[in-house]
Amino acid sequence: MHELSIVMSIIDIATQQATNANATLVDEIELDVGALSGIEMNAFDFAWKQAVEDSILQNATLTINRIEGKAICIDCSASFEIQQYFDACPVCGEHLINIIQGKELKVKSLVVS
């Protein structure tokens, strides 16, 4: 379950940023998680609940922005939404695409006190 290691990394980032701001608590955390990031959200939620206990994020409000996958076809330049890496272009049917959105996995913002 790689979601636990991801949550642990988020806790490390939040702890470091709170320390840099001379804060002791994180009140809110906002994450961007792309649909193509490989994160299984049920596993992430379970890992989050377990990992944040007794951490700086224990009482933080968690907001997750799900970023939909988008791509541009290399052959015909069509822009379209994708659900999986191997989706074909809906215009020309080719699989040579450039993914422009949906792989995100980042801490977007923190509110500390």
Second form
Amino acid sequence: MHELSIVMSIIDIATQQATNANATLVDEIELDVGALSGIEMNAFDFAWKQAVEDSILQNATLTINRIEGKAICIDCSASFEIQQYFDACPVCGEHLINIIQGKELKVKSLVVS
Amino acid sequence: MCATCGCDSYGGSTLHCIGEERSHQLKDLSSHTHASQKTIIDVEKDVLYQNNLLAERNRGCFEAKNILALNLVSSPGSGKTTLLERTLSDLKYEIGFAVIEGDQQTTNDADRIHATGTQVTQINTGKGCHLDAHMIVHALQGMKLKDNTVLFIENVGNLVCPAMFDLGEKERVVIVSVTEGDDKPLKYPDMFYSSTLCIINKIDLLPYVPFDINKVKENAKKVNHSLEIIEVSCTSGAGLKEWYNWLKAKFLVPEIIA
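Next up, the form predicted in complex with its partner chain in place of the form predicted alone?
Now the complete complex, all chains and molecules, led by this one.
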């Protein structure tokens, strides 16, 4: 259940950013969450509901941009989408791949008032 | 008229708040309906940046003192503590060691390490499922580590959560034992992807369990093609020399930082 730690970190970032902007409310929050970021979305949703209560994010609208995984094959240079770390290159079948996208886990933007 | 946005106030009072972002923090706002001004903030911040910042701080401390910090991760019961006991006993006259133990409860593991004569600190995470960089900062403050040593950080037994939290270690070592399934790397890919060395432990039990050692290696390499793999048994001592050589190579020949 590291998702709870993740949500707490998000609340910390939002609180700090809103305070810096002299705001008292967060109306909207936008997150980038990569498919390979290690976040289980069901656990995240559960943790979110519990943790944002009585926080600055209590009434914030949550938007999550799911970033798909992408990799490049070291052997044949093909670029392709991946769902898992262990996906093989669809062109040559090798597992020698470099992941170039999908590990994102960040707070992208806030709307505060 | 308000100097910030030019709105008219209806109740007679006029606000002039020049040079201030928020101009409507007066107590009597009943006559003023302008409080819901929205601002968009481009944050673009990694959710774990606070942890990563502290991890870098730890890393800097380790580099300055020439301490090789290793983060040992595995599921519960794979033999992390036994591997440490054996390593500390076998190499204590060659290398200076220190250990940070992470468990939800008890000092059992720290007691076992202490019995080998090694400096050890136990972190109890309570309900927490992983160590984070902040816990290591505090542990380090109390330890006063010597220069030119190896620090083992034995993480909470859990193949999921500790994968996300950088502690400032130089290398992450994932341990899997032959009494587990040989598909562990596929089931818990984050941990195998983020590790640099995989130790397959308890190989003395191979004749008694349906564990395909080639399969586990193949699966681990599918997840992380640059993962190094060493097979050991802490009971029979098989493979330990290779593990010690790996350790000494990392410790005695520090990589040059570009």
